[in-house]
Amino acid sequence: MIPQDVHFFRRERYIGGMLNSTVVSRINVTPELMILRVRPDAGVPQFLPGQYVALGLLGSAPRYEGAEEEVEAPAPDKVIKRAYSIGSSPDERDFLEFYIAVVPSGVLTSRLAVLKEGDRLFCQPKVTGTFTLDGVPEHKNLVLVSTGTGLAPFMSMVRTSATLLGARAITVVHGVRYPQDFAYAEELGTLENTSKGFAYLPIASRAPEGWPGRRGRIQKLFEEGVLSLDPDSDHVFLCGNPAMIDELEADLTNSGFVVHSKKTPGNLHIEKYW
């Protein structure tokens, strides 16, 4: 018979080895939003912008105070396993970030949000997803469009030197609630000042009277030729709200885009965040 503490220490020794990946840095952006920095044990992955991956924690792992009570707890030694998009280049070979929003009565973001530097958690190896730039011609204008933390694929493409290289023009569009959700509106305010053809367009539908920035829902930059688009030069990206994505792609396909998928090549390209 195999004595009780080694069938334990064997089953901690499991578990462990399910946690991949080390948590390098986290930065709060609001209380509801995180900017996620993990580094793989086995390194960081080849991927390609846009692309996503599987982050877990255990069910036995913590929620922060004040979230809303599960309906059903998960097992504490199933790992708990989400996707989200890489906000990070595949130039940046230290860690793999992630743009998070934590949902009350998320199984895992409940979870990720008690996570700080040096915490453990599981990152898959496999990188994975269609929603990239592979494909498209490199003269072809890119237009992305986003709403909270459906940003992060886009991210990651304009943090890549080749998406910026060509004579192409690249729209970032980004929607938020309020002004405090733009997480990235800095770097991509310097990416405006100093590269040539790029323009960031943040928006947000709850911003306050008074506020100097633009106010409404994305559709209004459309709505008020804001945003004028040409099938024939442009390439378009959604990512975000499905009300968004569905309200925008039926107005575009009108216009004359055409959804790409495998088969049919073409210049909507659409990423429904849940």
Ligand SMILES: Cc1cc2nc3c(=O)[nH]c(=O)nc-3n(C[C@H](O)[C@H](O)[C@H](O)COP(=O)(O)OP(=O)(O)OC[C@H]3O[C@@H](n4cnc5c(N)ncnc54)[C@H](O)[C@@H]3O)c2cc1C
The other form holds:
Amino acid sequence: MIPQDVHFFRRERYIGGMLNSTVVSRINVTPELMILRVRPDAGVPQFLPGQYVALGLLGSAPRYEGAEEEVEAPAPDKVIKRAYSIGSSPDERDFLEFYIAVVPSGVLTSRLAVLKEGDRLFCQPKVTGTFTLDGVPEHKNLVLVSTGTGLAPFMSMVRTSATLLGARAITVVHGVRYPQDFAYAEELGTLENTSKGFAYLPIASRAPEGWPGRRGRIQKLFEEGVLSLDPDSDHVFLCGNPAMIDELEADLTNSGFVVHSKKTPGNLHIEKYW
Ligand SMILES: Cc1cc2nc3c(=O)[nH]c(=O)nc-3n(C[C@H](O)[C@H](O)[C@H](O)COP(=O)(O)OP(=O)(O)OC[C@H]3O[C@@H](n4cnc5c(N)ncnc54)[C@H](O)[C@@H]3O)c2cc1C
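Alternate state requested, the form predicted together with the named molecule (shown: the form predicted on its own):
And the full complex, kicking off with our chain again.
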């Protein structure tokens, strides 16, 4: 018979082994938005810009103070996992970067919100996803449209030098609610000033009166002709809030864009976050 404490140590070692990565830095963009850099023990895996991994924490991990009460608490010894787009370039071999919105009622993000430098978490070793530039001809323009943290896969793409090479134009559209939600504005602004053909269009739906930037929903940029798209020359990527994606998908398919899938290659690429 195996003594009880052996079971305990095996269980502890098993659980410890599931947490296979360390937080190397955390930036609080706002109280609800964070940029987390994570170093997997096994090293940064190979991946393509636009792909994602699952991050996870045990059900027993603490939730942030002020999180909405859980209807049902998760099992304490199970790892809660959710998908997160990688925001860093595959050229960055020291860490994976993630851009995460804290959902007050959320099962995992209410726990991720407590993480600090040095803490352990699960990071799925296998990277997945087809929301990539794989198969997009180099001469096609890229229009990368995101809401909120849907910007993450596009950061990975534009931080990868191969994406910026060639004669293509690249436009990054970032729709948020408040101007303080524009994480990465400085980096994207610098790219706009230094890379030929690169444009950054931030737009805030709830910006205060008198705010000097663009105000409104992303759809406004299309309605007002700020963005005019051509299915012959452009590939459009939509990422983030499903309501924005559904609306633009309907408009763009009416204008001749074809939704991309493995079976039917197209010029409209879609990644819904929920
Ligand atoms: C392929 C893929 C990639 C993803 N990449 C990211 C990413 O890079 N960053 C990120 O923050 N999330 C990302 N998500 C969403 C993420 O997987 C989780 O759904 C999210 O973090 C909420 O998890 P939770 O357990 O806290 O909430 P749950 O308890 O699972 O509740 C889910 C609810 O949270 C809300 N929600 C989910 N995602 C978001 C979000 N991003 N912003 C605001 N509200 C949201 C929705 O109302 C959704 O119904 C991605 C999802 C997919 C499918």
